[in-house]
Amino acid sequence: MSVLRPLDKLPGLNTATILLVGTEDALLQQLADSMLKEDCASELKVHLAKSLPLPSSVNRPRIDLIVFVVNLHSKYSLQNTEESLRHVDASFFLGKVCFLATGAGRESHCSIHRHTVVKLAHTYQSPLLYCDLEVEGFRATMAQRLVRVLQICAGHVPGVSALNLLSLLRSSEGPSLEDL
């Protein structure tokens, strides 16, 4: 068990593989459903995971892209994903890290402001996505974006990488904290 690294692993051949890494099994299991749903002309391969580190395994394939689901009703899921991070290489927050909160829809349940995974995602520089991951038509279109994101995190659209991608998400954000 160790800190996970973009290149520790050689890419396979036309594979993407995303590491969902979330406290909440059910919807976790929904969105990679979804997400294998999706028509992609490269081999969809997702990894669910509670927490970071993943157990060493010789067998485990390169990760493309890593999501960290936040739910918003539960302290423990943004606890759990502050843990995770720790074991996370610096150069994975290039592009092929993301953050996506889930329960926004229900505000006067969230245990967790918005405001507090603004920062998280704001202090490793990664992109906040929200979706209702409970709605099926929100986590079919969610399953839609991170499958693109997956395929240019992977190297599979020819012209745009993941920084590339990176840096315009970022410019399409809001007013930076700064601005608040």
Contents of the next structure:
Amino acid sequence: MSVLRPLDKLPGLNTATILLVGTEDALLQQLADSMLKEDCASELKVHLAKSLPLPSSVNRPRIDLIVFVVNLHSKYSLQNTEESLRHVDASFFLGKVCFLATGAGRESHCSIHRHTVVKLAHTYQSPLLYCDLEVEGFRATMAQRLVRVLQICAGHVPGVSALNLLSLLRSSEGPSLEDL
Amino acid sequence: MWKDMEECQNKLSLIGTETLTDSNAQLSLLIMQVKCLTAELSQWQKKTPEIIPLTEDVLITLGKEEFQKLRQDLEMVLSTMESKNEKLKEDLERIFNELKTKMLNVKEYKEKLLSTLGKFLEDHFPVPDRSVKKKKKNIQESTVQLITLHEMLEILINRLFDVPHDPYVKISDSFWPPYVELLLRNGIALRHPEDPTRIRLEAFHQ
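Switching forms now, from the form predicted alone to the form predicted together with its partner chain, please provide the structure.
Below: every chain and molecule of the assembly, starting with the one above.
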């Protein structure tokens, strides 16, 4: 199947699966390791992918949360993300997709303007998180946050649904009028 | 319950997929969100929260639980306090013993010093033999017993520590003048600024 759908399979018992999509293999691997180190009541599964669509030959569990990792230093990363977004079903964007922008710490190396990512996140109505994945401390904190979000998206937190979380995370800052 | 889930799953798999392009993304997503949130809202409204009836039994059980928790917390506090007390007592013991040994050492050292001083003075500064009678001019023979240099120093030291604001001692006849001279010349004793018959020990400890 070329398009990822949120509810295409039955969920595993007490499992939560997250898919990290991004061009920087090393960073994704490190983030995955940090997440697996976290203390979590549910069983975590982390899948890494360079881009979508995913090869259909692999037998994978139902995906609860997709995080698109955009490296602000490389235009290719943004391009890759935009192309991958076409292979995601619309119903995923009801709180089960998240954008993560990395590399904002080193202003001089940034080739993508912050506004571009903000606009992207705004278009797809999904939360945008900033984190310098190269820094150990920030990475650990971000891993913690993602684990919490993942738990909610997988439905392991009673009373809070992914859509509720989305409404809470909605930032009042949209792209400025000049960009629109 | 699992069967219900499987039924829902089957229904869902029949619904087709829909991808988004940049142009229609925002609007269609917002519409979808409205629909889903309304559905969730209606679900929540249908549910009535279960209230545990507060009957006597329930109250008693809840009360017991509370008291159990409280007791555990207090026990923990008690044990920490007790261990702290123990530690403090041990530390006190230890420090007290250390001080005692220090005191003993210092006393021992003091005794040693005093005895060495005494021996030294005895060896090198003996009391002159007053058996030689004084000649003509000095008819009055002084029959005052001379004291040793050691005793003189003792008098001076004691006076210095007994009456710190007035450490002066009157030079008595029992002081052998050459020894007084010796002490004054070497800066061990000092004269009273106004009264030449009084001397004091120099305050080496200050």
